[in-house]
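Single chain ahead, written as structure tokens, the form predicted on its own.
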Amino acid sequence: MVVKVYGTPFTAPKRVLLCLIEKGIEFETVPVDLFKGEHKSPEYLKLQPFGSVPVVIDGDYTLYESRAIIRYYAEKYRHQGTELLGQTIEERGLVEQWLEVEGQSYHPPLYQLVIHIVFNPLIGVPQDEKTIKDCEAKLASVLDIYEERLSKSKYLAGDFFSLADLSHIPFTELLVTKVGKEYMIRDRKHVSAWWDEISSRPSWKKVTEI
């Protein structure tokens, strides 16, 4: 059965289909106009109350919030393509402690910088100075204390790479690019190191090419 992944080519399907292709699953792309309102239709609120994107379907199996659809198909398919949970249970609770980190802590601020430097614009808003100096200010004290992680292992968790490198991404893929602070990752050696690792992967390569 192919899974189909409903969403647009912006972040968070991404992390779903980077997963996805890690381990080796078919799918298939659903585009979602987020411009157009698509997903606030009637028919999409069916798959989706919340109007948000990621959902995927899976047979008669529907599933939405990219986190949780990287967890599930990293646990169905666990013995199939990349290993993204760990070897053993302590290992496993390092992939979910950065996962959380990665939710809680480093994407909030992340997402802010990105409203404010690359949508707004495209909208009329003008950007709030004070909110983008902030978001960078929270981001950048979450960035030292990766540092200092990495500085330890080679990814997250361990290492290894699992779903909290790839949790992480997308996302990272415009702090460097359209938000324009690559800077924030090549002034910390251990991140950076971490940042070409993940992002050189040929799972992200594929993504990019969808």
The other form holds:
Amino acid sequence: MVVKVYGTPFTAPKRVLLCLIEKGIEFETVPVDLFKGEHKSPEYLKLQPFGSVPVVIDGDYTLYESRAIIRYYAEKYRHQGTELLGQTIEERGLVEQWLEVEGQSYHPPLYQLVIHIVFNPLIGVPQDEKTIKDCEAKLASVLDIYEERLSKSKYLAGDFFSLADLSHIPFTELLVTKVGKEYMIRDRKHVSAWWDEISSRPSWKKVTEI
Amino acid sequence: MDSNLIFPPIFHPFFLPSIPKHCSYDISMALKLYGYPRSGSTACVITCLLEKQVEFELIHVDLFSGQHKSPDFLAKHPFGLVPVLEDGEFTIFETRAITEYVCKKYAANGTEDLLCSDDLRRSALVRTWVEVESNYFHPAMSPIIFQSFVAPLQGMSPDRKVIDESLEKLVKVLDIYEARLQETKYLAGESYSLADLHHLPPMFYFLRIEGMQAKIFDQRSRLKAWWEDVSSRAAFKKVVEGMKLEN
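Can you return the structure of this protein in the form predicted together with the partner chain rather than the form predicted on its own?
Next comes the full complex, this chain leading.
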């Protein structure tokens, strides 16, 4: 039975697709139309009571929260595909640390930029310049710390690609394209090199073609 | 969720800090926890260490003198936040990464497997509900606690609009918790886990705000029963001693 990933073509589900491709796990995608409010339908809320995407259905098992889903598959399929969790308990600790940094510090201001610059114009909401400026400043200070980290380490958790890097890819792609702030990545030499490295992985190329 | 003063700590250190008596002061201890005991994030890690019955040294970081922004501290935590755990040569930050690491490394210690690691699916549900706490509960809860505890002590009046808007979001989240707890005894399943633990300090402070107990428990009997259960655990009761308000 094939893993079903609900929530395409939106961005958070792409974390899951990336992970499944890296681990060589077959899946099918089920689109959810957020603009039509499908995520708030009673049927969808039975799967994901908070009304967010993605949700994964794997046989009789349902799982939500993208970062929980990618950890599950990275753990379950440890023996195949790319190792995404490091080799030791300590390396795993660092993967978790940088996954938390992504979730707590990197994602929130970036998500606000996506909402204000990409989403709101599509639904006729005017852009809030102050919020955009504040979020860019917050994201910039986080990226300064990444620049320092990546000057000492090829990837975030160490010299190995992991879930921590993977989790950044989908929304960072929006940052450098539709949000129109590629300079935030390019102005930082080590962040720029890291971005080129992780965004050129074959798995990401496949996700963009789905 | 981790604490500093630019993004202000959720829990105000107005009350004289006291280092919990249960911590050992043996300087040769391998585990060193840098933190502020009344900060919710530090309290989560202490609770976890106590649950796992792992000895550690608590090193007090004075947020109010800016110690967390000193070059020495930034070398441990580049974002200048607490808590940070040093385990011999290994350093790790981010509260939820620390508790997960402690539970994995010291899996054989203590009486509970807080990760439900015997079953991968159950373990994934622990992680799901830690994510839920992080992505839905925390953003609704933290402005209420900031406005109620921290703002007044920084000379600002609590912003009722912010409190009311956050409360509206929070009760919707707690409705989902109530529905969940009709199905399972704890958030991630039938046994206590990190998912429940990470709610303890913020709920503790929230319930000290006048009217909030009635507000959230009156129509949510399963949530109330869950809270009475998880907040009565010995490890958390010890931590509460260190978080108590002075008279």
